[in-house]
Amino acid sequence: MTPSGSLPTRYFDGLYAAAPDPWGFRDRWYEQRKRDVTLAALPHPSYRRAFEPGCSIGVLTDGLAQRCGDLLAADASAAAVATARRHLAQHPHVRVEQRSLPDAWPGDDIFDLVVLSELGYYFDPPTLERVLDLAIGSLAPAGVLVACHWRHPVRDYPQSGDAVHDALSARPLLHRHVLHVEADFMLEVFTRGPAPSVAEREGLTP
């Protein structure tokens, strides 16, 4: 039976207590390839300010750090945050903080990039809507929101990855620029409001 509420922090604490890398971010080719696809889908070569909630141990964060001038990464798990800080110590422009969403969303900060990677289905539908409100509200004009989620059912999760992307697609302020769908995961890239494509920005189209 699918639980009705969002997953609590103690759920993730239990996963990290059992294994320091519960999803195999460092070892699985699936995860490495998905990171590469995610980073390749970013429509700009660099971003001034970015936020990655649910950063886990900071493996995707490492790739984002090479594209962002100032990057805030966060996770609800203290163990994940400690590991991510060690992993990202060579990036002085990256801050890793312990934050539980939606209540600890970073205030009135405005970001050029928000990355929701393998995060949305941990929230029940009403809480996800709050998280999306905050994410969209924190985007700069034409700011980029990236979402990537596992598509197979997981007994513990309050909703599916596809349901998360359905919720994103229903938001009128978001304009989709990338849709990548595989049997295993879905990746979408949106901007807040209309924005030119990569080719349009570079004068390659009329």
Ligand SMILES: C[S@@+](CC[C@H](N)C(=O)[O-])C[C@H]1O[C@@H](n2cnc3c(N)ncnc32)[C@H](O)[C@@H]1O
Second form
Amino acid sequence: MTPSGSLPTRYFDGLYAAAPDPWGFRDRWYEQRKRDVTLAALPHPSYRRAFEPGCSIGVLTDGLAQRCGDLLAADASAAAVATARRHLAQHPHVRVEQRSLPDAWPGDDIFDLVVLSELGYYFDPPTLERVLDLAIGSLAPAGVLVACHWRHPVRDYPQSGDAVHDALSARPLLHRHVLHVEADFMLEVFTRGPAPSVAEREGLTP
Ligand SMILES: C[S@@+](CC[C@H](N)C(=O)[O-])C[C@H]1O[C@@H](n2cnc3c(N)ncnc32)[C@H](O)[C@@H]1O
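The structure above corresponds to the form predicted on its own; please provide the structure of the form predicted together with this ligand.
First the chain shown before, then all remaining chains and molecules of the complex.
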């Protein structure tokens, strides 16, 4: 752990040195399906401005790029950022930056979508609280926060995926719209403050 309460960047640099796609985002059906579930759970067809911290090599980012007018993606690892930039070069509305959270959270920006996918458990509990403060603080009113995490134990990680979702559920400003739980991962979608459901927005409810 670093003094700032997160797994050090050199841990991830080591993973990328050993394999260019350490989690198999490109090849594993598990990852493709989880990505499709995540994208399908987004309550709006499109977002004006979005942020995906911990973007890795940019595979989920590519899916988000189809739905976002302006997308900032960031990763602590230089190798991941270089691959993501190559992978996303055809999308001029996507920027990939090397940023290490929580210190380099883009504090002045407001987003209508923030995606915390497979990221929260790299922080110890107090640092995760700081990350959640930053994420919620950078959401527009009724902005959407998506969180998705692996549920099985990983020895190196400071906390479990379920603990990350417990921390999210404890936030009074967040209103939950989607809860998807399966043996392997949990996916939740929140808005900052109350917001109508998809059917309510489309006038389908009484
Ligand atoms: C498992 S990948 C998640 C990729 C993508 N979000 C997805 O779900 O498909 C986690 C990424 O988070 C990055 N990461 C870990 N800690 C970070 C931190 N403190 N700041 C920025 N990125 C970080 C790692 O380098 C790694 O590329």
